[in-house]
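A single chain comes next, written as structure tokens; it is the form predicted alone.
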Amino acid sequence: MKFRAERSEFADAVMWAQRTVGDRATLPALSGIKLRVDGDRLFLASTNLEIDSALSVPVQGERDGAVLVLGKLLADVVRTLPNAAVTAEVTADVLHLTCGRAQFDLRLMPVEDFPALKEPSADGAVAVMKAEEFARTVAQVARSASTDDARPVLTGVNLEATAGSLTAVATDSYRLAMRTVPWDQGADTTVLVPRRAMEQARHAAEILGSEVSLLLEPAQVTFSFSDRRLVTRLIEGKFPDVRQLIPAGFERRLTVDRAELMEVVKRVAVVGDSNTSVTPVTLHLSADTVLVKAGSGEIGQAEEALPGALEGEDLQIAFNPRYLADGLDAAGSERVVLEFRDELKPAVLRPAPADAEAGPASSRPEADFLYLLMPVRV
């Protein structure tokens, strides 16, 4: 194998694909980064055994070929490499890469052992989002995501998917997140993505932006941006149904400035930071303030008020500070609405009504989002 490449170009394929390089020491293959080399093609893959990576760049192929090679410091290189052309040759075992007057010769793994990749139907119905509501999704729901792999059906993004609308769903049983976005060119399925795979996804549509492609199957996902491509298993088991747990109804409705209360929770949960469990701040709400609260005589006590308008009777409620300023930091609008029932019910966390729609009716379509926290017992 032999070629030529833009050492850009180069240096981007690898670090994208070391992103889902493995590290089970069982099986040392999943270490390598798999390169290939068909003609002026350089095709690139890495795999974890959850997510499987997968692109191309354009290169001078001087002689077709296939190697697997150390994923962590094949980018170790690469990302040192001078500002020139890189020319890579195998021989026996050994890459030689040469860039500028730096020279590399780095040890080949055999290329054997490296697992085939899943590959996507190649007749299944394909969505396309733009990379930036897509990115916005992910990053308003995965969040809320499970991270204890006792649970494995909370540690996924649940996918609900029809013709007119995509609906992703987190939770890890102590708060939800819900955004539904339309779309024109889906399926009737519902599908469980990790996790990880979901924020693997949505960094790949913050970098490289225009459009993503997902093709939604009964046993993975794919989602595709132009010359790459993310495939991952899907989560075994039934997720919840989480529906039931929104309220049908509410008793009281506070709007509040979304920055400034999520400033305010940050800066009043402070004095319970030092403590082994989590100190909730108590929300105070009457016509036109909320009292913010945290700590106790033991620890230290902190409060701060801000503007509110409640509509309805006063209210005292307390939420873990980090799942309240989680939702805040999700909302991203200007002002939010947070509806309640009583202190022992879930609250709902939406943005303003004013907020939820960036310019005219015409220019994009409307995405729905909601942020369901329980509340603590104080």
Contents of the next structure:
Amino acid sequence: MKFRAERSEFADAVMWAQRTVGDRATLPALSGIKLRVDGDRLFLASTNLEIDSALSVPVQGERDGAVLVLGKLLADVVRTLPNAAVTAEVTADVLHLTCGRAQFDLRLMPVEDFPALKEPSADGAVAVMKAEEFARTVAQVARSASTDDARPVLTGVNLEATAGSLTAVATDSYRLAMRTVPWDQGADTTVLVPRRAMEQARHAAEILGSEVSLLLEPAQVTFSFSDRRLVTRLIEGKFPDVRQLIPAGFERRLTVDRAELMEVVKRVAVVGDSNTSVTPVTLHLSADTVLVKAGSGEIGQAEEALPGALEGEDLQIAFNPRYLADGLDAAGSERVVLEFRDELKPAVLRPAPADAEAGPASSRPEADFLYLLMPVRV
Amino acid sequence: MRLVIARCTVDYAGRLTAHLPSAVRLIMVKADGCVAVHADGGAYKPLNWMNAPNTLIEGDGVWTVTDPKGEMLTITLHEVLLDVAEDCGDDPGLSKDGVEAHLQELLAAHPTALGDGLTLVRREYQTGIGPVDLLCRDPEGRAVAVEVKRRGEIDGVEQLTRYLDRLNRDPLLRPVRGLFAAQRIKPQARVLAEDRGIYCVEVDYDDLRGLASDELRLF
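Alternative state: the form predicted together with its partner chain, after the form predicted alone:
Below is the entire complex, every chain and molecule, led by the chain shown above.
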């Protein structure tokens, strides 16, 4: 195998493949990236048995062939290469990389040990989304997935496709994020995709732009981009019925500048950072002011007020500052609407309607993003 | 449990192939069908393993382990140094200090986790032959004797039966209903309990701990 590639393209491709290299010491082949040259294209593949990555980049191919090289080592090497064309040539069990005056000899692994990657079904119904919208949806939702493997179903993003819309939901039982986007496939399907796979797909969508094709199948999901593909297995188990958690009504409704509230929450929460457990921030809501307080006599205290329009009676309610800031960050709009029942019931956060003044309580914003946040008892 | 120490080579074929060259290793075959190949190192992690359900075929110096997913582990035995088998019987499970007591404490604080409207009368209620973990009252005012275990097995049901027999002799308490609470109740224990009119409730220790702390959750 022999090829010549642009350093930046080759490095980007290796870095991307490296993200799904496995780390199971008992299966050494998983720690490798498979490189295959076919004509003037270099194909890279890696898998951790959960997510399979495949991509190809244009190269100047001189000799076809396939090799398996240690992923981390290859990534570390290409990251440091000077900005010049890269020549790669295999002799016996060594990959010789030359870039400018730098030369590396990397020992190869048996390529036949590399597992066959999962293949999407050829006749499946593929839906196409704008990459920007896909990336934004994942960014808004996936952060609410749990990182605790004790409850695997909460570590994924539930994708529920119905005629005309796709709803992505994630929850760690303290907060929940839900976004609905248009969907050009009619078939009803629900899949629970590992958060890591969604994040990897988002990364691809962000760097490549254009469009992403999604193929939802009963046992796997495929995300395809112009030059790369991710196939992920699904999380087994039933995702909780989360729609019943969304309150049907509210007693109080706050409209507030999103960026300003987020900044204040982050600033005030600093006094809790030295604690091992997260110190809640308390929002003191009155007709036209939001007073944000945090801290205790032992460590230090902070408070800051900002303007906010409250419909309903005054309320004091406390939240985990990180979860509140996550929701505000995810909403993305200029202003947000927060709906409350009382200090112990979940609050609903939505982007405020684009028009300058919030309408009466009855005209709820028909936003496609919703963040449900459980308060903290203080 | 069968333990074989042998010089062997091991080949795995499934979604990928893996080969362990010839060396002395421990092969563990558990009663549930799990097969694990250990080296003399690497802590608890086997070099190769196949989770049950498996089919183990012992050929002449070659063991073939297959599972329904089509994965295959082939163990070629060059020299068997030890081959012993022992029936370990039922495992009582991991007993962590304090967990059962903590479970009892949590259920005493949140008796409604055992049944709607249940209120605590007292913990460790003496019966004359030992204390029953919790004595509660249901919404109709009837007494409910609760035995709390980490793992619900037949001996726990027998224990509660004995307590109920004693408690039902007390005219101020009777009729006393039995409630058997555990993180996991074995099917045989459940059948025996329900046959004797004892209610069974499986409780989630982690959820209870969540209840005990001030953490509010969506579900």
